[in-house]
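In structure tokens, the next block holds one chain alone, the form predicted on its own.
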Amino acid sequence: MAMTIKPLSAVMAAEVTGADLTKLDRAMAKELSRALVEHLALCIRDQDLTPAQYGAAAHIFGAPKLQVLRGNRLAEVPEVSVISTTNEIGGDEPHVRATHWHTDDSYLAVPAKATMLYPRELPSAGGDTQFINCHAVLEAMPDALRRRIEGLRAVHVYRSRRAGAKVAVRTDVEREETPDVVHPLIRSHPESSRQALYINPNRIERVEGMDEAESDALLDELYAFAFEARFQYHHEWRLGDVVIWDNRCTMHRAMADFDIQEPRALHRVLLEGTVPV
């Protein structure tokens, strides 16, 4: 069966069928990397991977990196972390992580290029993931608003006062590894050269050089525009999906629209990125 790639929506994302991530030749791997830049997210269907195979498959798109929160890493494959309703967020009750719009790793000086998720357990209904195309957001942005943010930078922190979702408690070592950082509000993609709005509503503390009120007003305006439905793609998970997305030009969030007593667990891999410019 030949590998096929077809769009999943007019906004972003493509479905890949006929590909076994354990048996790709060089040409297929190159085509998948090209498709990720073009479509911003790929859903590679019908995979059956051990954690070791999953970690190895990530090399198709880049170098896997160790994730900050050590407690979520798999002991046998530490570059793979577990995202589940039983991850500790500050209490013992089941909890859905990452329910507010964000882009992974922006609180680091060198954020992840891409994220891969592979579901191990899914609820009987709901628990999907939504995405935003931040190239499209910037391209559709009113000229006056775009001119206001040209050249501006935002302060990204692990625990923002503006966060819309809870974040896990860090150990002292993890806290030392995650000092506040500053990134541009408009980011150029290192492969396509396209520009995108680069924001993380769950991690941005303020716009650099503004007082709190002025910064909050600008961020609220940016977020209201970026969250419009016309920029979104909604992914309905199936067991066997491997979904990878480009953190340099997208945002995402998990949906909490399912029975929290049902298990939802996914394996995550982050790929080494570059400094946002």
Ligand code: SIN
The other form holds:
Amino acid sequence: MAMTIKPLSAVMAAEVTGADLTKLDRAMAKELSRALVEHLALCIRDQDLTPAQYGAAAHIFGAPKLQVLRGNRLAEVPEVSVISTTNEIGGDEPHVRATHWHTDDSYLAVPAKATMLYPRELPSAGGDTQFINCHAVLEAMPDALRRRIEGLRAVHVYRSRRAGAKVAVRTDVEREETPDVVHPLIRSHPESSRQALYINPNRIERVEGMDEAESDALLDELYAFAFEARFQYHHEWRLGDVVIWDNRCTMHRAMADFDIQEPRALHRVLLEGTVPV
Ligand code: SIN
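What about the form predicted together with the named molecule, after the form predicted on its own?
And the full complex, kicking off with our chain again.
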């Protein structure tokens, strides 16, 4: 069957069928990398991968990196981490993590360029992942608001006073690896040169050079605009999907709308990125 790539919505994301990630030739791999820049997220359907095959498939798009939280890494393939309702946050109660809008890794000086997720167990209903196209947000932004943020930078921290979702407790080593960092509010995509709003509502502490009240007011205004439904794509998972998205120009969040006693577990790979400029 030939590989086909079809848009999943008018906002962003495309569906890839007819591709087996363990058997791609060079032309197909190149086409997938190109399609990721065009569509910002790809859902590659009908994959049946061991963790080692999944980790190997990530090389199609870049270099997998080790994730900060050691406890979530798979022992046999450490570049693959587990996201599940029963790990990470601590405590005995099952919990859905990453439920507030964010872009992965922005609390690092060199954030991941892309994230891949591959579900292993899904709830019987709900548990979607939602996305925002941050190129579209910036391109639709009123001129007056855009002029106010041109040239500004934001302080990203692991645990922000403004976080809307809980984050896992770090070990001392993990804390040392994650000092506060500063990134521009607008970044240029290194492959397409297109600009995008670069915000992480779960990790931004404040806008650099502003007092708390001024910074909070600007962030609230930016977030209200960016969260409008017209910029969103909602992905309804199927077992066999491998979804990859570009963190340089999108945000995402997990939906906590399912029976928390049902398992939801996904294997996650992050790909090395570059310093946002
Ligand atoms: C993530 O933020 O990396 C995970 C999103 C999800 O669980 O849907």
